[in-house]
Amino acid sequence: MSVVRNSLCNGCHACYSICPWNCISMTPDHEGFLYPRIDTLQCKNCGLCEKICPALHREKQKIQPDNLIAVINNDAATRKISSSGGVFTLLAETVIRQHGAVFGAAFDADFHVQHDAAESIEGLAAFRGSKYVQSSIGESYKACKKRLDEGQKALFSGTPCQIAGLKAYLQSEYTNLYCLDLICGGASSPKVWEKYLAYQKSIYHSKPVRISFRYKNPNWNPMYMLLEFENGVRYVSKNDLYFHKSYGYGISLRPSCFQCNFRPVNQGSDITLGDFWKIKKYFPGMYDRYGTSLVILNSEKGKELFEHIKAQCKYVYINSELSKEYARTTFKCFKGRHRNRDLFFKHLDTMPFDTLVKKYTDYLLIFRMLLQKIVRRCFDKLRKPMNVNTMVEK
């Protein structure tokens, strides 16, 4: 028995965390995604899991495009090892210095992705850098609530659906909680990630000791995948042909990602972070090889937290016209499932990973994407140029 049908469930762990009888377990399906399963013998039919499920009860708030900011961390060393502009580190360090805790996605010893907590600046290193795999929340919602109830500050970072799950679980607002969500392109299967790692281990005959999905080699764009192995081998690949490709095509994403009701709107987060991919076009002075963050301040708490880091950044407030234009192209989800998705997962256990990806990701999709890009560029040239006057502060 489940709480909500699989096509809608985002695996946020809210129902698992709130069940007073501990009769809900998060169980992987054949695709490797976690879903809640109810032990009907233990269930008391209190209905609490259905009452708070964010997939069943969504409170949508529009993103405020007037609050978009392009931001660069002044510390080049931190920015180089971050996914984009190094803003998360500054925000998290602020909370740590106020004797708070930070929750985020981290690798465990076997490079599975799970949420964890840090209460020291050194502990933040585990959260730095994007992980294109759905993390397991585990007991993080409960641990966060415990700290909040004790009066400690907390910063919780995650995907929009994970923030929605946390808010649903807490059932009340906490003034000492900061929520930070990410501009999400979808959640890839943990099982697909494990198959990819197994494939790489078989090729290089060693275990990985370091992984970066967004290795700056030396540039922020295009993306590089880095794996360093125990035997000293380094795998560095531009737009990795296997895992990055399966993710980029949307073939390895969770079913609910194709009808996501969380990304286009604010789920109660105070700050939204992402990459400002078009920064070179709009603000050349804010572009260099180490990356620039797109920051969206969704609440007064978010604005307050940003005030604490302004002295350590270079930033540009983006005017309303450009903000709305950028928001329209940024907050989009995949339109429909990849046509080969079911075949991809059907053969995930039986076919070599490289062969699997090559077989079920097609060049016709690339052609369509390139055609759409060309059409957009032609349309942009025909449009009246926008006024992109901005206020720059350092």
Ligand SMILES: Cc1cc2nc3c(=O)[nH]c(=O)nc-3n(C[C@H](O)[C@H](O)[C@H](O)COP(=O)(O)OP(=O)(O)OC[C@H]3O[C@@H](n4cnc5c(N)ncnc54)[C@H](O)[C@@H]3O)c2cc1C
Given for the second form:
Amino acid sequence: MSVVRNSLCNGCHACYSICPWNCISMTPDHEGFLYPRIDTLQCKNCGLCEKICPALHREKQKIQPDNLIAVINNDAATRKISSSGGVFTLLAETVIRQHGAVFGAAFDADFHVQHDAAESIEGLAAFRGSKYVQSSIGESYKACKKRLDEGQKALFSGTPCQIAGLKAYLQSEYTNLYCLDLICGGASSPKVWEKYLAYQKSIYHSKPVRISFRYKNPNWNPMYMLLEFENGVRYVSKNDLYFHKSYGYGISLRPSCFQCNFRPVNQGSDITLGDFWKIKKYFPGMYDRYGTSLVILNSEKGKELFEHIKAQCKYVYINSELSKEYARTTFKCFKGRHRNRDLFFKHLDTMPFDTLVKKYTDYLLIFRMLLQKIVRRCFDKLRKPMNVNTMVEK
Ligand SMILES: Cc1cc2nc3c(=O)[nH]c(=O)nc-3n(C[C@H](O)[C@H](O)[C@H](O)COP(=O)(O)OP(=O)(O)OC[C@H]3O[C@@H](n4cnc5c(N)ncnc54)[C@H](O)[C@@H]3O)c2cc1C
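Counterpart to the form predicted on its own, namely the form predicted in complex with this ligand:
Then the entire complex follows, led off by the chain already shown.
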């Protein structure tokens, strides 16, 4: 028995974490996504899991941001190893310096993606860099609550649905908690990731020792996938034809990502981070070869945390009109499931990974996406130009 229909469940672990009788387990389905399963023999029917489930209480929480901020961490070395402008590191270091704990998504020894905690600046390295695979929350909500109840500060970072899950689990506001979410385009199946790694291991006859989904070679755009193997081989691929391609086409995403209720901006988080892809067009001066972060401050706590890092970065506030326009055109989730998605997962266990991706991501789709882009550009050009007033603070 489950808590919510699989197509809606985002696997946030709120129900698993809150069950007082520990009778909910998180179990992978045939696609490799974790879903809650209730042990009906142990269940006392208290209803707590259903009461707090963010997917069952999908009231619209979306807000349009008033102000976006383009931000670049002054430290080029950190920028280079982060996904965009390296803002996560600055925010997390601030909390660590206040003797707080930071929660984020890290690789384990076998490159599975899971949430963990860090209490030192060195410990933050594991969280740096986007991993385009759904991370398992495990015991992290419980560990975060324990620290908050003890009076320690905590910064919890994750996808918007994971932040919604944490808030649902906590059930009360904590002044010592900072929530940081990402402008998330969706999370890939951990099983697809495993199959990709197995494929790469079989090609290079070695196991990976370092992986980056966003290797800057030498710029952040286009994206490169990096895998370094134990035998010294380096796989560096522009828009990697296998994992990145399956992610880019949305074919490997969790079903709930296609009807995400937590994007673009969820009121639950204090700060939202993303990639400022169009920065070169809007503010050439804020373009950086290693990347520019997009920051949204959603609460007073978020604003206060940002004050702490201002001296360590270069930033520009974007006016409200342009912010809304940018959010409207950029913060979108995938519209509908990929038409070959079911076939892709049906053959995931049996077909070689390269053949699978080639076969089920077709050219017709690229053509349609290109056409949509051209039509959108034409519409943009026809509309009157916007008055772009910005305030450059630094
Ligand atoms: C699955 C996913 C999809 C994304 N989609 C978009 C998008 O469509 N548009 C956009 O503008 N930005 C997107 N981002 C955000 C973007 O890639 C950067 O994370 C963001 O710009 C912050 O970069 P940074 O340089 O400040 O810090 P970094 O050091 O790169 O930040 C790392 C942060 O991401 C968290 N993180 C990494 N992997 C995961 C994961 N699997 N699950 C949860 N948290 C994770 C870490 O805990 C840490 O908080 C996505 C991120 C992820 C993880």
